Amino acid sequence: MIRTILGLCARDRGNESMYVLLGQHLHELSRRQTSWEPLVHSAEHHGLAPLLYKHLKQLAIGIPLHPRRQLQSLTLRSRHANAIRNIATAEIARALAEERINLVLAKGIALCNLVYSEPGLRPMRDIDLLVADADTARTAALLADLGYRSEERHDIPDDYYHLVPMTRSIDGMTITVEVHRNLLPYHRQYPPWPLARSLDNGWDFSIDDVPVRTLALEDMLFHVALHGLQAPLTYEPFRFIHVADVVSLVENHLEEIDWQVVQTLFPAGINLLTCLHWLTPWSESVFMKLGLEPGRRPWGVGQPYSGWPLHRFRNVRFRQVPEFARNTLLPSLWWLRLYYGRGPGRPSMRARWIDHPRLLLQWLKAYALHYIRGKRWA
């Protein structure tokens, strides 16, 4: 129930259809629970609380007193964090713009100014800055004149994606800046993403009167979408705040996407957003401009992958094992149609039979090779 009003919130506009069964699971959630906890405490971990207080307050629900109170106050949180960020992003770019290292800047930072009705609406982690190889070393020494500081305790290696974080206090408030030579980790299951493949083609707009350049709006729909919903399976499941993402980027910016390009860059990404219907229902204008054809619902809608090797086997009861078997072979026909972006049907069999147990394969042989790499040199 928790999920399914969280699936239906993840969006910054919403419309007659999604309010209509947001209503309905609200009235069912209060006749079920006693309390609203679970669900104040759950949009909190998907970074969905500005979005779920923004929805509850346009259907005028009666909310208990206590949990709206925490959800007003997380989106108040949410907001004055992300108005000190956008200072703090306006003053590094004008900073390295000053020393012409081109700069391109990722995920939430950008997703928060340019694709929801306001920065407060999308809460984030830290500031991503994408940057050239070469230059990554002198954006971080201007970001210790600018008083940022490497943390000190890591594990980060030099070849990693990105450097190792830099902190400042700011008001009061810790602001992390990761700097990227590539914008996505290292895997085999991504391609790879220097500046160069983002610099001329970006999206320009401008933070705090400072001209800035994010990824163009279908390599950010590309982007978010291999991020937040396709990421390989050892990293954590997706969170309903990667959904408002994809679903605010489209909803937001349809008549701007070059659909053509997306379907190059991304041929998968129409079934993908065929599959997210089913977790908050599509404006007409989307279901008319990309003739989404979602067919008959598919089993565990909005339930994220959550066997093996994702969990390991060491980590399960001995009573544990079918269902974990279960989860690792059998997952729900929604993820899997999310996951490997296949259609409704015969697709979808593809990614039962074959796309998945393929990739469990590739997977095991890597772990047995890591192992026996291990013994080789121990």
The other form holds:
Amino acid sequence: MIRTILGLCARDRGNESMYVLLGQHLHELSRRQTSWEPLVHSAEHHGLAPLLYKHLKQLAIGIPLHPRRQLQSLTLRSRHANAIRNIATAEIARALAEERINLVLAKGIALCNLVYSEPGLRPMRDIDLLVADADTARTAALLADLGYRSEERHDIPDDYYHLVPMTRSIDGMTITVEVHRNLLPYHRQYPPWPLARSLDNGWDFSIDDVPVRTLALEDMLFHVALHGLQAPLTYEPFRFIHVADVVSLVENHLEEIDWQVVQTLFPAGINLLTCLHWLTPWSESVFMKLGLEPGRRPWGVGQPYSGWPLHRFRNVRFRQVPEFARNTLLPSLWWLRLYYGRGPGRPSMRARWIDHPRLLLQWLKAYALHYIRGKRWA
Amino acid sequence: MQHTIRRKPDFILERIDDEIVVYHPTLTTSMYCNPTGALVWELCDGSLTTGEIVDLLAEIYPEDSEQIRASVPAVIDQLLARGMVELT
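Let's compare: the form predicted alone is above, so bring in the form predicted together with the partner chain.
And the full complex, kicking off with our chain again.
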């Protein structure tokens, strides 16, 4: 039930169907006298506490005192943290502009300002800056001038897709900045994404009156889906905030997004969006604009992948082996459709019997090669 | 000698919905207060002792002076216990 409630709240703006469902599930939560603590903790883990609080308030239900205060506290901290990150980002953007270093903001710092109705609704860990490979050293030097420091001891190789994170304390808060030479990790599942790909068609906005640029909306949609929902199996674990990013981007910028560009860039995008409907229903306007046809509800809605190689064999106890094998070989149909971008019916069978086994074989091959080459297991 | 009371840096007072909360942006410490508590927080600027804060508030709100004399030291004790203010 907790995952269902979080799924429903994974959006900036609610709609009638979503609030009806949310009300029903919250009623059930109260009827069963289930503790709110796990809901609050899960919301925090999934980066969704401010959104959960926003939607609970909207529904005007009585939240018990302790969880209400926990959610308020998480909301305030996120609001405060992002206000400071905005100040820091504006300062960095100004400094880079003075040195004529081209910059594209990515992930949380762009999403919280462009996609959400207030920046505090979208918690984040760091500020992601995408610059040209040739400018990474100058950018790091400028950040050092602004007081940012990087860990001297680290295991990040020189050719990694981002530099060693740099941190600085502002008003008692540690601000972490990642300078990227490529937006996504170098992996066969990801396209190369240097600055040049997004500089000329970027979306301009301002933070604290400083002009900044981020990805074009279509690129942003593609990126948040790849990064949050279709990442390589050992990468970013599923978190509901990534669902909220995609849903809020689509709902809040429906008319500005060029859907033909999305179709070209990301042919599986519509199928992915269809899967999200089962977590949090799309508004009528999205249905009409995109012509979504959800079909029958797939089983395992909201159950992400939990098999190998996300989890390692060595951590599995003997009696858990059957379940682990099932999670690996037969993950939920909802996740298969989401991850492989397949539609209902025969395409979803393709995801189960072709796409997924093929991907597992690729991972096996990659691990076997590592082993044969005498490297440590990743 | 009486110590003055000073807010610790980084703690913030904010209103959220109908409540007033003093919190730290990165720690889990927080404290909800009523409007009097919020005034006490604002007066903890390092220039006044507990007694002076009580006297000042009692002077501003004479009709509530009894309640102020009872509750304000308790609020300051709570702030001290949670590490939100310090004696100088």
